[in-house]
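Shown here is one chain on its own, the form predicted alone, set out as structure tokens.
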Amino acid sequence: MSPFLLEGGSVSQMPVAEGKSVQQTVELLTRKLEMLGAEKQGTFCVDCETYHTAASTLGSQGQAGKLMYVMHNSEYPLSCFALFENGPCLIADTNFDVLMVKLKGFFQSAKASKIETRGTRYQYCDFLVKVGTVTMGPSARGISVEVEYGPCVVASDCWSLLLEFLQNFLGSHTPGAPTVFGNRHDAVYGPADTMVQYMELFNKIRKQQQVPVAGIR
């Protein structure tokens, strides 16, 4: 199996339980997983930093700058993901971070844009579940839930099974099918599809919290 081949998966946001904090809600979720029989399989981290087109490259035509999201996933420690706004996802090695420093004349890091999610990985039968706390700086901003179904690599073929598991686990907070599922139809699911979902989740949480970030619209 290719090291870049990934099982079909879903990334979604879990709202904070009424009267509970983010951390208390995470504990409720992980306790529910453990009661189902899920076993801990270490930890995970996904981070994202936003870059915007440098003003010096826009010219005098009033052009709008482009955004690029540089991301890392602990599942792929030797890789770096660059997702362009409304564009493709580039998978490179970790030296890409060094390249971004050299490209500061073209892309500049948006201030206070670093966002990440960290948590515990759980194995439940053929499902890998990751429940994480999303943070910006020192503050917890939300909760991420990623679920992968191991035996299937074509996203559209396993959505019904993922949905059934998510309904048992998340109840009324079960998400709809990720947009990447519809976009790729019968294509093999890959790590870029997961990173796109995390990018969408992070941007959604930023907007919900109304966090002002320079260069982000």
Second form
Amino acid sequence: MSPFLLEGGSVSQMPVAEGKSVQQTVELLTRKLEMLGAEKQGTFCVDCETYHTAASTLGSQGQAGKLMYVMHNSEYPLSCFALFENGPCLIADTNFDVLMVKLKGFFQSAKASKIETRGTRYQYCDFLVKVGTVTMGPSARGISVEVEYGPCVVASDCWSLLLEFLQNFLGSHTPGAPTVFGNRHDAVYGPADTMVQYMELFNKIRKQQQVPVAGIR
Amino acid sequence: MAEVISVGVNLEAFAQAISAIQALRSSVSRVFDCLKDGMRNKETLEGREKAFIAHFQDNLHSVNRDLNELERLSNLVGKPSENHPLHNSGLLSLDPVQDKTPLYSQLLQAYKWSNKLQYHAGLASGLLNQQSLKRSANQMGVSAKRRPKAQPTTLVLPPQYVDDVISRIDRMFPEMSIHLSRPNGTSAMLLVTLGKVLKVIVVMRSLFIDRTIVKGYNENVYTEDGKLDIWSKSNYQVFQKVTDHATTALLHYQLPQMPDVVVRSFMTWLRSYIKLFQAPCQRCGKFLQDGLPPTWRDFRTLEAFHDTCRQ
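Form predicted alone done; form predicted in complex with its partner chain now:
Below is the whole assembly, all chains and molecules, this chain first.
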């Protein structure tokens, strides 16, 4: 499994952004996929909620509060992922959500922090492509593109192959290799690696909200 | 054409022979008539018997005479020629109405055609025997009768020898691990794991490879009861394709006298798939074609090609 996420965070980065909405860009992408011969295979959804370390547990050691992200992925419907930035990734059963309610004293949910991406799954040969619209609250913020090449378990092995596939429907707007690829050279790719990439993408999109639009790369 | 002329000379004898046959037939039927009528119309029993026997004798004599006559004539007629290439069917050429029934010319053509066919089939069989796809040494003979009854010696190698060969190959390639098991008697089954790229199930019969299935590194190769699953194919198109190519390789690498060399060559070829996802096609320079990476590996150079890019 070797997914990777396109930085679809900024619509202005997309090739067709001039005067087009997120929705139109998504449609354009999916149309290109269908022309390539990809087949629709249902929908997908990835969501993420942010938790702060509660104020009561901080202070004495002088630590800064860490952020924890609790995520779900429709691809793994029975699992729940809990991640720290640059930290470990915990894969638990879905009733981990209930546990988080009980841990209110230690972790508090950040207000209006829920961010999610929804869209259509496409299958093309052994490739699984998921094009989703990233929404935060009511507004669409960007586009996520996940490409998974099932046969290959070592991400760095098939990066050139993935890149060539991406060029087929993203044109010149292909991204650089995700950081996960470089970190562990021949490690077997797992679901947690996908979730880390989604977390990084979501964080990027959140930050864009605070920066004036003109300032984006 | 000499036969035709000689037949013409004997036409007289033919006519006589035919009438002799007719005479013979009528005398034979007279014998049966006489037997059928039996003894009658005589006053005394003795007279009846005498008359019947005399009559019967006369009839038999005439049969004998006619038969002798026929035999004499048949010598005159002479035998139908046997040195004609088409034997009796050569006589068809005597048919005077060529236009209506062109049987003879059709027959000649058919004969030529079948001669040619036989010649070409002979050539083809000679060539095919050189490139035989059969992987054991003893099937080169043309006739099934000549095939020895005993199994080829390469099929009755001791399991210990097979183990040795496999473990030597295992040590030869560090990125390849081979696990040998014998779940069903003496035939070995190998589970070959190539790096983190793919797994191959190899079913052996002695040192012959009977079947291979290629699956992904993360795919399950066992059935529910923990045995190697030698029947189901991979879920991924790329490994289904590689399975096809591996089966082709089994037929390509063959050397009936040295089965261990065959296994080693096959494994060397298989090892080139370690770069399945990293090597671009040597012909078109691309990674993907119809969504598949270059799945073909040249048997000699081990270079990567797309299935449609190889020669």
